[in-house]
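So this first bit is one chain, no partners, the form predicted alone, shown in structure tokens.
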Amino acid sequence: MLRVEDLYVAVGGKTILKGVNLHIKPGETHVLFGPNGSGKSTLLGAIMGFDRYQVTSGKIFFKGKDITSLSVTERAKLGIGISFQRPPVLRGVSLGDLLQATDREENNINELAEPLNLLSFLERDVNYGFSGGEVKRSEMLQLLVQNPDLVLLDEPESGVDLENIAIIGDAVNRLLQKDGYHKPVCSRREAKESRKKAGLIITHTGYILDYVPADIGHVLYHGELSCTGLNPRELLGCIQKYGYADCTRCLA
């Protein structure tokens, strides 16, 4: 689904990706771990395309075509999609007004809206006034409108109550086509191998991760990836225990 090929990412003239290498296949959710600074939100930038992301060296391919110089609207038209730690407002465009610009599959909106209480949100100004809570579930339902096949989150439960990391979680579930996740083994397995979406998760708490199962954990350090291949939790829980200094130089 991506391959991420020994990428330098520059941000204002300074390096900050140095050598990143990511495989995503089609079905795998990858958590993406890290202190502030260390360069996340610049991969899942670059990977979208966005232009203060200056790729200097390397490749960056989906559904194996090299999308390295193509641009945002070219990358969301294959099949990307992102949600933002802290996406702008748009006064003038309503929510509803956006989603129907961006809806490719005669989706039913409101059905879509109602499980994220947004019913009542569609007439607004996107974002304007709405609280931390409401902004993540917006994201979430501008992604289901979209339906990508690679879905780049990047921290979705910054700012979140409790009970909104429920139904952002049920919502990043259903994007990653993992509805049945609490289902029996057996029918969890079959889910799993007729899975297509994949998905790149950045967080800083680990709280998703009681929502949205991941299959590979990444520690990006200095802008390098320092450790990659490990269980999600595991890999939490190193970084909970020792910090990320320590952990990736035991890791590695």
Given for the second form:
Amino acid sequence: MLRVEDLYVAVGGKTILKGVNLHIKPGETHVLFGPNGSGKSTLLGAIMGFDRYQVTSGKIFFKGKDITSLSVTERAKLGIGISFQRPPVLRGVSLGDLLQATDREENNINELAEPLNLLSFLERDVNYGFSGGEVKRSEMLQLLVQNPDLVLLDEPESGVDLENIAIIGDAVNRLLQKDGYHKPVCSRREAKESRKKAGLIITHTGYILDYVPADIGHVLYHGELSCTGLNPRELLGCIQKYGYADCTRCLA
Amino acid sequence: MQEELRQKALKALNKNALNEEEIDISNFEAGGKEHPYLENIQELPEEEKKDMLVAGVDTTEKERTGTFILQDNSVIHASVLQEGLEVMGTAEALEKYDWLHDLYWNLVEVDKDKYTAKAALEGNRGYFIRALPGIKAIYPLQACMFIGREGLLQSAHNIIIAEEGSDLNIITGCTTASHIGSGMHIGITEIYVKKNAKLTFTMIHNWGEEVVVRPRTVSVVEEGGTYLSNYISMTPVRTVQMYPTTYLKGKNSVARYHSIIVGYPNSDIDVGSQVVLQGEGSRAEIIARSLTRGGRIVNRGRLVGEREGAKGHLECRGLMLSPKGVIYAVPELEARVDGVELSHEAAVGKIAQEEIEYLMARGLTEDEATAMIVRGFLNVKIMGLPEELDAEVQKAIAMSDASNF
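Please show me the structure of the same protein in the form predicted in complex with the partner chain, now that we have looked at it in the form predicted alone.
What follows is the whole complex; the chain from before opens it.
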């Protein structure tokens, strides 16, 4: 679904990503670990196509199409969605207005908002005066309405209390067609195989992994993927033991 | 009395207004052709009805309590549907009520500048609107200032009185016929909000591209009274200069000014609101939104605290949607006694790229994203208008939206 090839990305003239290769297949959920400033958000921003992330070399393919030079809008319309770590406030634009403007599937917005405890937020200005948890829940709601095939989640659990993490985990599962949020099937294996949605999640703490089953983990260190292709939980344990710099010791 | 006013006016005929570009009033034709009075406004040509609707004046009078229309310099219609409300021409009202002479040229000075002087010499056109004590208007009243003749000087003198305990909504729609390019409007408005009365005054400007506009408005609010002023100018205009002032005389009186202004290339708009807080516990709020597509907008706001315990806040935000154009925000606070609480915030800039990309990431195009942010910026919900007024203003914005964004 997504293929990143030897990607170099600069921000403000400074090279942040140095030759990243990444392949995410339909139905897979990948997790991206890495210290602050290692380029995790840059990778997500570059995949989404934000202006400040300049691709200096390399290519990004989505559903087999080279999207490296497409606009943010075009990428969103092809089926990529992102949750922002710190989204901007939109004064005068209500969350409900935004959802209506971005809904292309005639979703029942109230039905989607209810489990996220956001019904009373639909009238409020987007992100204005929202707490950390409310911001994240609002991001999840926006993505559920948008219903992308590839979901990029930038620290979905940061600033969120334990109770809200469960709600957000639930929404992520729904986005990724996990657990009960997919058409009725017989076995877990069948469920996994018929799943088409893919995800790339940045997490610092790994808390979200308690709620969202993920398939493959990577560590981004100094702009390069160092430990890649491992089981996310094992990788997290290894990072906790040896640190990001020495995660390669787990590969042995 | 009349002669005294005339003499004062004559002396002020060359007195320019503060901060304004030089306007030669003699370039515009005063008076003009008289128009016949219409008992039934349905007789208006369809095209004019359409022009008026854009300025929030609905000639079907659906959900309206009364209507006043000044076409050029003729009062062509004045009617009212609710008992206890009065709508008539100012000249007629001055004949009817002796006491009104004391309120006429009482708040606005005749020799303030050449515009007030000119208006005084031109006579008493304009409207008199009054709510009798305790009367609550069910629907808004509408007044239309309509220029249908090229190069005309329209001059109006309006008086509004919300008597004790009354509640009044007025929409004033100011507009030119769609074929009119240039013209000039001078409007004198004197507003009295009596004890525990509430007046919502919404002015929608929809003038032609070469129209010069010089309103002069002063209001006084007595004890427990509330004055809400909304101003919307969303279409190209040559120049507007005004500085409406409210005196919060009474205890616990309240004033709130909201303005939404869009400037276009060649527009020069200098608009300010001033509230003088004189009453114990008086409160004022001034909220201004300016957006330029190339024109110059000066947004002044001034709060003067003259009584301990008075509280006021001023908020001014400007958005540049063009590399040309100017937004000049001038928030002023003046405390004349201690124990007043006055504050302001002002911000001027362009739309943040981050906000546009946020919406693009949800699938909107760059233009759709920009339009959504601009609509939010110009959000009229903040005006707290009654539902039916809000709908009118939304309509006006949607119309200008379709033609300009």
